[in-house]
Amino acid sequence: MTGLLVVTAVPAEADAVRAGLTDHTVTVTPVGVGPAVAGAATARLLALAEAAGRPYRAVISAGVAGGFTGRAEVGDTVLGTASIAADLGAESPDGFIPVDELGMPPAMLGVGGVLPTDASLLAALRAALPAATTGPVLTVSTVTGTEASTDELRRRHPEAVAEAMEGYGVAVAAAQAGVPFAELRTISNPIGPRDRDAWRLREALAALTTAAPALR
């Protein structure tokens, strides 16, 4: 069994992680933006490693994220306790229905819309990053950009601390491969009405480098 696989959405995030690594057996790979491409690319990496007889011992989805104000502020580090497919489900006159509540048979539902982080992996990350905020991280295909959608996510997911675009896809790939999964994010912007001037990508990438020694 080989070391840890860390996947990011874009090369800038991968570079930030590599800049802080102390364990150079860790593999860091950008896999693309969004849950579909991230999940597919991660599944391929896990399958190739297993076929070569060098399976990864765990996979971590890492990168920048939006934070819910009052729960995770710009520059904070977040450790996901679960990755939630926040927009996977159905609309109805009474509001959004999560995929887990649509009444599908288990064989159709698959892994469901909420995937908890591996407890041992999360405990190790918490020990290495004691100041990190912990809580569910939402995975969305469309970045939240209005007050109304922010309020709706807060209502539906009162414990969530952040939103990103890849975690759930990576978690599904890990679950299908039987590989432990975790999600580490650093906050670049508050979730709310879209305002690029409020984004602090440089600070978030620097925080990712600072957190990287925990990836080992």
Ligand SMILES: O=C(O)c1cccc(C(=O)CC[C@H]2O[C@@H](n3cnc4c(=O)[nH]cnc43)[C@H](O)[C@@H]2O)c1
The other form holds:
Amino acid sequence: MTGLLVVTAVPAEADAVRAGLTDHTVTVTPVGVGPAVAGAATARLLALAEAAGRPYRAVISAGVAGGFTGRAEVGDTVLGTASIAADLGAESPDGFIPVDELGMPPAMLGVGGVLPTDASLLAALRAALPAATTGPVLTVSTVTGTEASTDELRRRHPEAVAEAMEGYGVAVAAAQAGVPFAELRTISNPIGPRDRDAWRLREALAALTTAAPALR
Ligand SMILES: O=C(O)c1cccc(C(=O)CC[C@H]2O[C@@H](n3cnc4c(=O)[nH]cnc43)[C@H](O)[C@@H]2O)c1
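Show the other one: the form predicted together with this ligand, since we just had the form predicted alone.
The complete assembly is shown below, putting the previous chain first.
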């Protein structure tokens, strides 16, 4: 069995993780921004490792994220308890309908729109990162940028702590490969009206480096 695979969206996140690793058997690879490219690239990495007889023991989606104010603040570290495809579904006059409630055959959904984190992997990460905030992490294809959208997401997902763009894609790849999945995020900005001045990317990348020893 090979070690842990950690996938990030961009090289800067991968560099931040590598800078803090203490277990150098961990593989860290940037796979791109957004659920589709992250999922496809992760699936290929998992398949190639398995075909070579060296399957990864687990895969972690790591990187920066937006935090729901009051639940996860800028600079905080978050461990996902589940990955939720927050904009996978249908818009209707009565509001958003999640993909799992559209009445499609389950076989056509594969794994559905909510993927729980592997319990034992999460327990190990929580033991190594006791100060981390835990809760569902939303995956979106469009970064939330208005008060109305933020309020809607809070209403639909009252337990969600953060929003990012890759976790669900990585979780689907992991589920289809039968590999445990977890998501580790550090908060770079509050979710809300678009405000690039509110970004604290350097702080969030430093927090990734601080959290990296837990990846082993
Ligand atoms: O231009 C903007 O207003 C803007 C605001 C927040 C994030 C972005 C990104 O392009 C981030 C993409 C990248 O970083 C992750 N990330 C970080 N914060 C968030 C967020 O609030 N919502 C969703 N994704 C976020 C994400 O995983 C991507 O890899 C632009």
